[in-house]
Every structure is written in structure tokens, then in C-alpha cells.
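Listed next as C-alpha cells is one chain, alone, in the form predicted alone.
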Amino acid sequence: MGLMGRRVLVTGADTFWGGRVIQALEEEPTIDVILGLGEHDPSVPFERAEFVRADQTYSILHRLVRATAVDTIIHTFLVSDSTTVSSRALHEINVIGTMNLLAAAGAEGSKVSSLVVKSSTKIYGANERDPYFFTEENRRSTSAHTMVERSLIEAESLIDDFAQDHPEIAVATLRFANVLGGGLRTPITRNLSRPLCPTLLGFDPQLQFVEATDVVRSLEHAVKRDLRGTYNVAGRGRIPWSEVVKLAGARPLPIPAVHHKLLMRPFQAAGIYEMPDELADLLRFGRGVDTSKIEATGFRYRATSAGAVQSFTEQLRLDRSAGRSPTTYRYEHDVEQFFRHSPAVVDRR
């Protein structure tokens, strides 16, 4: 179908990924309408997308989908970083929010014909009994024991049921490996940014990464191709965690795996390091996913796992040498409305 004449709604417009997906879509002149939905102010400026404020469960979605006649929804608001919200909020956002989204997309009178969901390879967990590479059809080796993993599993189950009940809608779920680059801040990137980076004593797992630009490109690809089903997205190859730490210019801080929670607690309380349970599992056992399914649809990565690490570490070194810290964008509704609609504005770029 491509993007010609599409009316696109992006959830999580106030998050890192929602904002960057919207900015990418704004470069597509063939898209007629771009709507961004978020609870807080956008973190990046929009040129022509319209921003709609909503609570984190997206209870307004039914009315919005019907009123705007959007035909495409890109759901970027599944939370995969448990350090950013409480356990209760994780369930409200990932499960209740997804339920409301699906109800709106499948309601009578809805024009939605395409739904693309950004998920995470955290859904597979990390365990010593794991296969070297997970395919999309593989089940995790053990039951989920973290809230973020359980909420992602429940959300994806709802999405799978919806896809079966609505064959007229192209539903695609993309599971992303850990992301590096683009200024994204995660427990992994924050730990790597320190002079000493936590490692688990006796473990050196093989990891996969995906570069930030490939995340946005793959979401666009899924929309353009009207993909259906579940797809792993990760740069080719795996890289040892010790090598990642070395490339980042950090020194390893070995933590006994058995007592990591107790030993990391004061560092986490002080905001120095972050070691949620799902990251501790990853730094013990690693994780790899097979990406041949999405590559078979014509998607081509710009970076391998090692390339994503290299891009991240190069930017990290530049920021350190320049003493730079991430800049923030402040959304001002009245100012944005002036630049969009005032007859006094002759250049709206």
C-alpha cells in the first residue's frame, strides 16, 4: 500500500520513540495526516503533526480514531524499561492501554487497516537453557518473573487475539533487541557512560543490539509493506559484554551475581547505576534472536550489532570530550499553534 494518502496515528508521541517516528513520517509528503497521542508534552518538535493529550491508558482513543478516520496506527508506547515507571503503571500502560487501543481500532466504523506495534525481545527472557537464537515461534525457556516481561507477554497475547479476530487489519509486532544510539537513555547506556560499568562476576554474555535509526526505519518498513505477524529486529551478530564495556571506554566493575541485588542497591538509590532484574538476567546469560523473517520482507539494516556499539561509543566519546549533556525540548502549545496557523508566519519550515 505504501504511504500515499495515509492518515497515521502514533501513540507515545511524548516518548523518545514516538517523537522520532513522527519526525520520520513528517518527511513523507504523501502522508495526509499525522496525529501524535501522549500524556505529557512532546520531547521533540513537530513540523506538521498534530499533538493530542491523553491519559496513559488512552481512554480517549475510541473517540479519536472515529473522529479522525485514521487508517494506520503505530503503537510505540509499550514500555520495556522497567526503571521508568512503577509496576502498577507498567500494567496500566502495557495491558490496559493496549486493550483500549485494540478496542478503538476494531470498533464499528473504524477505518484502521494497519496496526504496527513496537515490542521488545525482553519477552523471551534470558536463561541458561535458551537457544542460541530465538525465532519468532520459540517460547521462552522459563516463566516470566519480572513485571515488564509479564506485561509485554500479556500485551502481545491481546494483540495476537486481535489479529486473529480482525483478518481485515494488517497487524505487525516488532520485537527489538537492546537499542543503542540516537541519544536514547536506558540502564545499559547509562551504565556504559560511567568510568566503571557493572558486570556480573564470572559471566561474559553474548549480546545483540540494534541501532536507533534502524528501529525507526523498520517501523516505517512495516507500515509501507503492510506486514502481518511477529518479527525480531536486531543487528546481525553478537558481541561479548566485556568487549562492549571496553569499546565504551569504561572499566568493568565486577559484582557477584548471587548478591547483585544487595550490592547494587546503594548505587541504584544514588542514581549511579541501574540493574533491574531483566538486565541482570541478560548480563548473566545473554540473548540472541534470529532476524531472517523481517529480512525476507526486504528490510536491510544499516548497522550490525557491533556497528551499533561502535556508533554509540563514538558519540559517547564526542560528548565526553565536548562536555555535552542531552538537550531537552519544551513544548509550548501557544507558540506551536502560532507557528502553525498565524498568517504572520510566512516560512513554516
The other form holds:
Amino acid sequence: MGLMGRRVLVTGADTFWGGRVIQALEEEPTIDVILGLGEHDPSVPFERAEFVRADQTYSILHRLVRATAVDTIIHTFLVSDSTTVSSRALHEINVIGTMNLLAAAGAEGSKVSSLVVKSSTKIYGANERDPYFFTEENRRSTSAHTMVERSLIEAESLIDDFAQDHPEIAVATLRFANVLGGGLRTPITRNLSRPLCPTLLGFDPQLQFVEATDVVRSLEHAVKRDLRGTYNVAGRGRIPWSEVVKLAGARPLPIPAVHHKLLMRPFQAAGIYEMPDELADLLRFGRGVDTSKIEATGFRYRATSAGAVQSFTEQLRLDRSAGRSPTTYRYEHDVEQFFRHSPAVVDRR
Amino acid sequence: MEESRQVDERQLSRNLVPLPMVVEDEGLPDPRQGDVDEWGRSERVRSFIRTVYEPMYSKWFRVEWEHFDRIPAEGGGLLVANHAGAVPSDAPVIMHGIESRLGRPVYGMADYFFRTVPFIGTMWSRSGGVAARPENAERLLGEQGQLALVFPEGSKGPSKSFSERYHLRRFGRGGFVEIAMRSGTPVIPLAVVGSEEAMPVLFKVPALAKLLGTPYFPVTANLLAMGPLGIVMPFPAKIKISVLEPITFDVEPGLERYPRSLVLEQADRVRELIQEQVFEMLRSRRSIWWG
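Form predicted alone already given; the form predicted in complex with its partner chain follows:
To see the whole picture, the full complex is given below, headed by that same chain.
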């Protein structure tokens, strides 16, 4: 049904992804209303989106959904990087937050007709028994042993149940491969940005990446097309980790796989490297997903897996030469409100 | 005719096998540096291995093929063979033979156990090894029209002792038949003779296998005769490979499930055909070493 006249709510507006999605939606003049929901101040400026503050678990969502009559929710606030928050917060955000979101979207008087969720291919895990290309129907080979994987599984099962209970709402879950580019910071980008990048000795797994703009574009695509069901999103091709390290201009630092936890600990404590369990599994067995399902809906990628690595490398070189661009933006509630609502403002764009 | 084939085979093995185009190219820039494909196979590594393995293939085993022309020069095909010898020579011999003659890659499906072993697992993958998962085989055969080599006996084949030589084990649960049916590719049965004598298993030490975490731990005649070298060095038995008539199953491809009874029946049929051909070849074999 396209974007004409839509009233869109974006969760995690204070995070990297929420901010990027809102900025992309602001480019679409036919969208009626854009609401951003977040716990902290947004880190990027919004032109016309309204920002609403909420706690981690979104307890005010119920009122908000009814009061604003939003018809579309983009749920970008599923945390898939376990190094950014405590495991308790991870559960609160991914499971309880999603639960409240779904309760609000399905409540009586809700106008929500479309829900798009940003999930991760981490949900498949990484194991020697895996198929080389997971399809959306494949189950993971072993039970999840990391907190982030468990919470994503739980969140997705809540979403599945919701989709079954509410056939009138188009629910799409997009599972993204590891993202590179666009100034995003993850354990992988941190390790790759060092002159020596950790690898597991004797292992050279094949990985898939997705470029940051393709993440935003595919979420937008899912909204525009009212997609239903689960979709893998990953750039074409699988690349050996050794080649990724080379493309990023780093040299490999091989760590014996059996003792990697012990050996990595001082580096992690010093903030040089990150090696959460889910990354250690990935650097041993790699992961690939089949992306034909989302391509069949008409989505076209801007970058392959190697293209995503390239985009990351270029950003890295720029940062090294010109320095990381300082964050000049600071969210001021009164100022934003003035520009949006004061009768004195003539041109609101 | 066999002579002339061997000549251009040697020439071919020095050239790179061209990699098939897998997905339609939409002109996206793909700044790759290596040549490792999505299965982990590297043509450069394969080409190096072919150069090194060539004397083993033509001088040591003096490999001879029968009905080689039954192997398709293009399009998917599921190669099904009997599996033997503690460290089986059949897989590298079949892959080497087809790659150097036809100039197309062969992916060897094997136990996922290899993926857990550092260095060896990576080498195995770069040289064309793929974990034997039905999803992998179906993507290789159906979507990409490649050749995949499977040993339905699994590790039960190479771990059987010398007294049971050339008696094929159960063909698993017939998974390979289902793969061929679903992907709509023909099964090409191969009967291999000579691989049993290349590395005969005298007895097995299950306790050591458990300790090392390997599927089996055999004590081979090679180990006794050559010491540690015997772990990798086979005896120079003459290897003969006979390609049987390709089998296409008369079912609709792409179905979720096929009747269990049909799958098992067909798996048994392929096993019988290979077993019969192996006995036939043994009947006409005069010498283990000279064929």
C-alpha cells in the first residue's frame, strides 16, 4: 500500500538504527506522521519526526499507540550486540520490551496494520552441523547457549504468536547478517579497526555481511510492501574471515581456539578487542543465509558481502585520516518543540 | 583411447578449472581478493593439489576409468560411490580424475566432523570438501548444477576391517536418493576397486577414537609396514573406477517429502548395482597391484 498517509512509530529512536530509519523516512514526504520512541536523547537530528521518551520496556506504549493512532510500527530496538548492555537489560529490552510493544499493537482501539521487526541471523547460531545457507524455515542445529541468542529466539517466538493471533496485521521479521559500514560500531568493527585483528588459529570461517544502507532500505521496503513472515537479509556471497581482515587492511592475530576466552580477557578488559561468545562461535564455523526469499519480493541490494567490507574499510580510512567526525548534535527538547509547534515557524521543513 | 585421454588429462590439470557463474550478475561491485567460493573451495588450492597429486593418481594408483563418458560434462549430478580404506583414497582419486578431465569442480560431501578440526578442516574445505547436509547438496545440485560426490556408507565404509572388504555397508537412510529426487538431478553410481587394499584396516581401537574424538581409530597394515608415514601413505594398489548408467528418478522434483518406502527401495537398488559391479570387477581382476 506504499507510504502515502502512513502514521509510523519507530522504536529505539535514540539508537543508531532507530535514528537512521527515522532519517530515511523523513525523506518520504507522503508519510503523514513519524514518531520516535526512545529512552535517551536521540543522537541524530530529526527534521519533522516527533521524539517521545519512554523507559526500556516501553510501558507507555499502550497509551501512545491509541492516542496517536499509528498504523505502522518499525521495531528496530532488538539488541543483538551483547557487549553494549548487561544480560539483564538485554532480556528486559528484547523480551519484555517486545512483549509490551505487541500488547499495545494488538490492544483494542489500536489502528496498527503493519509491524516490521529488525532481528538478527544470530538467531541461527554458528555450529559445525549447520547448513552453509540457512533458509528462514531451517531451525538452528543446537540449542542456544548465549544470552543474546536466547533473548532473540524468545522475542521472535512472541512475534510469531502475535502474527498468528492477528492475521489482520502484516507482521514481517527481518533477520540481518552482521552489519558493516556507515559508522556503526560492533565487536566485529572494533576488532577489524585494529592493526592486528584476532582470528582463531587454524579456522578460517566464511561470513556474510550486509551494508548499513541496505539494512535501512530493506526495513523501508518491508513497510512499503506490507511484507509478512520472516526474511533473511544479507549481502551476496560468503567471504573467508582471513580475506575480510585483509580487505580491512589489518593483519591476523591467531588465538588458539581452546583457550581463546582466557587469552582474550586482558585485551577485552583493556578495551582493545571484543570477543563475546557468539562472535567466537562465528569465527570458528561462520554462517551463511539464503536470501532468495526477500529478493523474490523485489528487494535489490546495493552491496554484496565484500561490498559491505569495502564500505567499512573506506569509512575506516576516512576516520584515520580526518578523525572521527565529532558529534555536534545535542537534543534540546524545548528547541525541537518550538520548531515543530510554534505558530512563529513559517517553514516547517 | 585410454592412452590419448591420459595425455590431455595431464595438460588440463595444469590449467585452472573455470568456475561456473552462480547467481545472475546485477553489476554490483564485488571487491573480492581471494578466489574462495561460497562453499569454501578455492580453485587455486585445488589446482595446486592437482599438480601435487597427479603422480599419485597416474603413477602410484595408475587409475583407470570405465565408461567415463557417463559423467555429465555440464549440469548437476550426484556421484555415489562405495567407500573404503582407513584414510580413503577413493574421494581424492575420483575428484582428481573428474576435475582434470572435464575441467569442472567436484564437491566432496563428508562428515561435518572435519569442520571442528583446526587447519585440516580449513584445508579440507578449500580443497572442495562440503559438510554432508541435505540443504547443502540440494543447493549445489539443484540451484547451481554442480557435481557432488557422496559416500552413503558414511564412516561405516572406511572403518570396516579387511576381512569384510568390498562388502558394502547399509546406505544410510537413503538421504542421497531424496536429495536427487528433490533437486531433480541424476544419480551416477561409481564402483571403485583397489581402495580397500590401499589401506587395509587390521583392527580398530575404540578407546583411542573416543579419546581423540574421531569417528573411528583404525590400525592399518600401512601403519605396521611404514610406521608414522603409514597414516597418510597408501599401498600402490591398482585403482579401477567403473561408472554405471546414470539413474533418474521418475518423481516430481521440489517436493517436501517423498514416500519412505520408495526412497529406501531406490537406495537399496543403487547399493545393489554398485555391489554387483564391484563383484564383477573383482571377478576379472587378476592382481591387486596390476589389475
